[in-house]
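Only one chain is shown below, in structure tokens, and it's the form predicted alone.
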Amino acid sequence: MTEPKDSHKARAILRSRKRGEWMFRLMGLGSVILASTILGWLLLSLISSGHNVFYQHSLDLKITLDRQSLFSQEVPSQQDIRAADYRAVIKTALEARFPRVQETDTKKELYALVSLPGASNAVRQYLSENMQTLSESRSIILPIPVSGPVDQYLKHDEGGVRVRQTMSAQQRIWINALIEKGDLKAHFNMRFFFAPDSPNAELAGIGSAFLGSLMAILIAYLVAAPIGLGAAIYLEEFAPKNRFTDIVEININNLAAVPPILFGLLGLFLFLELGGLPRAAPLVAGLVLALMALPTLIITTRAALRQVSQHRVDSALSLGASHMQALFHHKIPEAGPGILTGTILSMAQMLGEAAPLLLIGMVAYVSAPPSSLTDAASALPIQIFLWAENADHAWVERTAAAILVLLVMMTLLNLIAFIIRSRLERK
């Protein structure tokens, strides 16, 4: 008996389905594999870029410390410690440590070997710690930082050719020399974390930046989360369906695929032209991030709630409780999760956000961490943005070390959503 021919066109029918489908399982088998990839080569080329910031040298330097070279009063108050020249001091006692070198060039260079600031800045505060015990004259060993140059020779085990240029013979010889007596030491950089910027790389830190990101995405979720949520809780629940509400239902669906950049010149109008608020301040950067998520807030808080079964609501409602009872007892409690877990990860992707805040002037220097609001601050992005334009190897790494700071901060906040979403579910 000959096979019909339907059944030889059916049997081409099934191959070529399933065909097709092992192709799309490939494409997807790759596209993971792809996207995997270029993840995992991202990350690791941050780590190999960054993780050099995470450690730090250090000069355990004697120095003496003569109280009446140094201040004019007997009892010194905490201006005259400030304002004390301790740059004399340490090269004095890098002179002590080097009695050979006497010539004016050679002494440049032996100063150059640690960082004048830094070093200033670790005597002035031993001082301010110390002042009450201090006598006529003391010596003690401080641990100096290190300059930026020495440092990268240091990290780098000597090995690149442009790092090798930036130290002179007779440096490389002192730190040899250092390096042998057990001077020179390693440790866990701490002052990345907690100091603020500075134009010396081995002093920057995001400590500064930090505070302002963290006031500012504070603020953001202060004013964004009431405003969002009871926004979508009126559109979705009471709002009359008609022309109007559908025309806001529109821009709000624009709005939320709107460029950082104009939300940045909204801000810079409102708050700055109108309301006169200062520049660079983390309330202004917060009110921007949360005309920002607004937006993503508002969408993901009705499709929550369009996630709960109207079954639900019904049987509340055929039992005697009201709309409000209905919707405030049960229906947003079973929506609770993905509320919340869309507010927090609106959070997460303003805490990344760097256009907008460069526009209400948080690209400038600043120093010192905000003491209120009102301060002018910086933000980790925009921090990460000011040290890329430097091309030096000590601002590269601090850079990628800062990236991987934020990526840290943003899967924790999409690790926390995650947990509460599961924990919330669970009940």
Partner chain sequence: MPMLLGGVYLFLIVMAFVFARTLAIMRFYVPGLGAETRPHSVPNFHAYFAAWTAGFFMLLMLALYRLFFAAVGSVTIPLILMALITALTCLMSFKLTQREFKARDYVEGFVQFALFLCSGVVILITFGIILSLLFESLRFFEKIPLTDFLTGLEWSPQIPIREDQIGEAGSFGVVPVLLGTGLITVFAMLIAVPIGLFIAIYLSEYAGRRRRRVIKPVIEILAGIPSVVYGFFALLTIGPMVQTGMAALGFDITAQSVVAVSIVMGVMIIPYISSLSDDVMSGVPQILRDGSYALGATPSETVKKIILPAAFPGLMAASLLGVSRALGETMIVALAASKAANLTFNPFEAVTTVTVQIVTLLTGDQELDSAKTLAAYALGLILFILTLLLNIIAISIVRGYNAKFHR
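Let's compare: the form predicted alone is above, so bring in the form predicted in complex with its partner chain.
No partners, no molecules, just the chain.
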């Protein structure tokens, strides 16, 4: 063993090398931990502020419906029932519930307990399904949504001083009375999932945006998947290797890195200005997303095709199959799982894409869900963007909840891709 000239020095060198090694490793581990912590923090903060939205409070209120005061007609039609306003009914019912309230200002505080547009619509809905109630002229007990502040107050009953400030002392007394009677109940917030956007936080839902996103993604898939597959096959299998295909290649890679918002500009110019398609339509959104997904789709599809081992293709060729036959009989089926998961994953990505949709009019407030592909709609990420600008706690919670839904949807798509991959690849 050749001893170093100076074993003391050698040991010092070794020690400092070890220290360097340790530091370096620590930096790497630190970075990983930092990134994971941020992710955890992000998700936790979303869940902690968003989970509240999945339940909501309603108030069981006894309501008296009196045909004479509501309708001029003897027998109101369905349309009349819809067109009527039931705010007065609600107010009366509230006053009946707390008969000692007299002054106008106190009354206003009382009315503020419930969501008047939501409550009056609850009555409307009930009436249009139970028209006989009118002729019988009787009272009903109807669960009506409480107002946003009250809902917030009930959800943050223990901790939030800030939330408590939004309720007056009188209102808190009423609420306590109602709780004692068991008239204030929490229930699963179905409305959030199915209702369209609303100016009132307690009524706002993601139904419309969700449907819009779904339609857009479907269009994007139907347009981008076949074209992407075709282009990938051509480029991977048939394109001659020359300057032109080289440019196409660079072009695709470059397109994949073009900022999304520029696709929005393209969509605005191409589909809205030149194509004359309506603003805010899921069709346009789908087309824009398709254009945007195409380059990545082609890249992943080509990668999947390249993964297929050439052996089976070669044997098919050696049996006298043509190039096209070898391709469609062997290569594409074998690349199938890879291609399928690639397309699904890119759709998941498109689902969260907001920037290009901003520019094609999807920022508009839309009061009802889309009924066709060219009907105005919103999209989930855009809805998140719009709600995020409201600083109110109720809106912050809605935003977080909408994000959770979006993330769950994306996770589902990823899961589907994962399942497809493992299912098909086991064969």
